[in-house]
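Shown here is one chain on its own, the form predicted alone, set out as structure tokens.
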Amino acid sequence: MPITEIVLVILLILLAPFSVAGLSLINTGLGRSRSAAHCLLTSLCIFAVAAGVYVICGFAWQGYIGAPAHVIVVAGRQWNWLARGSFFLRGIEFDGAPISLAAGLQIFSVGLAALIPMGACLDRWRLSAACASTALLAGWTYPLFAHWVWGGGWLAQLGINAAMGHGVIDAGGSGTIQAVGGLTALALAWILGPRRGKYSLEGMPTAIPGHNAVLILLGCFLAFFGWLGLNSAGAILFTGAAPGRIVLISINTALAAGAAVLAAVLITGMRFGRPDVSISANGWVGGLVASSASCAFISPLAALVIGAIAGALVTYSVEWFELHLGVDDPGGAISVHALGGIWGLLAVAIFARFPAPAVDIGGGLFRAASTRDAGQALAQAVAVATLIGFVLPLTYGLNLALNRIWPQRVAMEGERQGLDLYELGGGAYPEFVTHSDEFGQFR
């Protein structure tokens, strides 16, 4: 690579680590305030814990386009399933070369997605409980799906193996970050229950507002600057975009959250008679996931369209879950991130356009062409099967089994009291009284 495009990848990769601190923000907010400390330090440790383990081994299982990699032979045709890299990132030359660059971005991606379950098990997830949990996703389950759309495996191979369009796409990681993260939070989800006081006897769902609207719409401003790093490096290092792309890739991320909030706000606005401000604010989020996958290979329309689908769905999904289905997910990250990152890469088939590849990515996997291909959809479809198929029982069976090694939930005594003083000793907000709940009356 060029010394000015290593210049500029490593700049935006400086600039992911803000969607770690916005999204640590937006989940504090909408807890509770005496958890509010506690979802703060625990979401420091998660990203510690997510970035150790993944340069332990992580990348070695992920690996990179053309690095060594274990395959299998079907029908006369090889498949990448799992990278052979050295643990500790042995072997890696920090010298600007795509791999350095590669496992730089990556370690801010999966401290993202590791902190994507937070939302859904705010106030009743044990900080030791989610350290092991993210072990688990960092070590194991992000890097093998990662590897198979980012490091040359069988996802990525669908095109020259199969004829699938391109393989599957997926430029900022709407399936690979977002969804992986997502799908894990309604797993832990379930493990945990629902919080104390969520459901009446009746098993109706009772209201329990963030405690901080401002830290929420901050979370939103800091989240955006680091998807725009995200989207930008990982269409560049993973799909051969050309640099000159970046100003593309800024503008459908911008619009795509814009569309996304304003069709939360007006849904909201409609259907309760004033905007709802956590709603919206996870709209704005849900735009910006569901504009990852396809962000380099989109016209400006077509953004606002994807952003106006995944507001939508985050407005409409939030209460579906809890009504229907009985899950508590006081952040809203299975329907940001699980179902705003799978509309993300559906939207790839339908939207993108893929030009030839600015630089040779390695390995022939990103087939030149000028217009959709009609096998993309095909491979975008294969991408989501896998995703609900696999990742989601394989991150369940994994925490299922941590459960029952290292119990996951709080003790009901803890959650009266607030995880801020019974798993840390002390509130976030000392001066004021933070707890007044009445647990009789609920299940």
Contents of the next structure:
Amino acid sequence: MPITEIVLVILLILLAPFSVAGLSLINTGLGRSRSAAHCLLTSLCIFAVAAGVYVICGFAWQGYIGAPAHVIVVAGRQWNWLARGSFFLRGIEFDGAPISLAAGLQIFSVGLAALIPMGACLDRWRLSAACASTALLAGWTYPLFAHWVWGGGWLAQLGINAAMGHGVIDAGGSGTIQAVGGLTALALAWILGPRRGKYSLEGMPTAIPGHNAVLILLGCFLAFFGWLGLNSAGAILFTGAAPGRIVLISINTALAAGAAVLAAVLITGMRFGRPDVSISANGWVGGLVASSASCAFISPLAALVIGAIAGALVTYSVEWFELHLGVDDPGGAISVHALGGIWGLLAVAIFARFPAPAVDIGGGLFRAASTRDAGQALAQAVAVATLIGFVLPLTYGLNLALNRIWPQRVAMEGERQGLDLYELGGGAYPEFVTHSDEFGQFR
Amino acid sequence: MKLAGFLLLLAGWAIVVAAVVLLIPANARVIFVVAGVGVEMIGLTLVIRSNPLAAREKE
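Right, the form predicted alone is done; let's see the coordinates for the form predicted together with the partner chain.
Whole complex next, starting from this chain.
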């Protein structure tokens, strides 16, 4: 890579941590005041554990395009299923080589993916258990799927091996980061169960609003900066997008988020008489999530459509999960990241165009095609099928097994006191009377 | 029921992978991928319905 491109990618990578900061603030604001400090401290610890475990073994199994890997030969073709790198990033020269840049970006990407389940587990997830679960995600679940899409694995090879378009395209991580994190959030929400007082004996949900709208909305702004870095750096490193596409990527990211939040504001305004802050904020993030996979290869008009659909999807699915499926998701993590990420992957098939110079990875990984390829839709569908049919059972099984030996949910007394007092010994707002229990009969 | 649901999820994914790896004709591949996704959806439905709160809402 030319030195100017290396510097550019490094600057983009350094924007990525803002996504982690933004999501942490959003989660904290959507949770209860009695667990605010615990939420932020857990977010810090999750990021620390994710980064550490990923450096130890995660990147060794994720690898990069062209790096050594384990392959299976089936039907006369090689299918790459796991990288064969060295632990602790040994052997990687940090001299601006693409693999070193990818390792840098992935540290922040895995931190973001590991933080997503926090949104669904607010107010009841033990700090130690969150760290243990994060180690599983960062050490195994995330690297495995990310290798298949970004590391030259079998999903990326679908173009070469099976003539399916360019293989799975996921520039900024709608599938690898967002959907993996969102499906892990779903698995944990099932395992942990709902918050105390969330559902009545009849099964009707009770509203437990977030405690700080300013944190939520400030987090949205910070997340936007992070997503600019994720989408741009990911598109350059993992799909070979030309650096000049960064302007288009930035425009598309902004338009998608904007269309999503406006859709959410309009829909909640029409349905409830006034716009809902938390759902609108979730809509904004949903637009960012959905834009990630296709940001480098869609027109601005398509970005508007993708974002608007993402905003509507998040708005209705938050209620659907809570009311009809009995899943307590305070931060909307499942709707925003799992459903938004899946929509982002499918949107590539519907809206993306791949002019030949736009996709150019050394090693011939991506099959060159200058026109829209119907096989691309099938490749994206295979990626979605893999997420739902393999990643979800995998992450559920791992966390269920962990729960047997290391209970993930805090004791009921801890939930009543608030995690700040119970686990940390001090509240985030010690000078204020922050809560009173107002619930009647509950399960 | 939850275990059956997860097994169906894995089975559906296996059908999709087998279709991609083993089948050559595009039409056959599409049909079997769609079939695999269908099996996954059945499995996901079973897993969702096994949630006590969701099951109670259905009654």
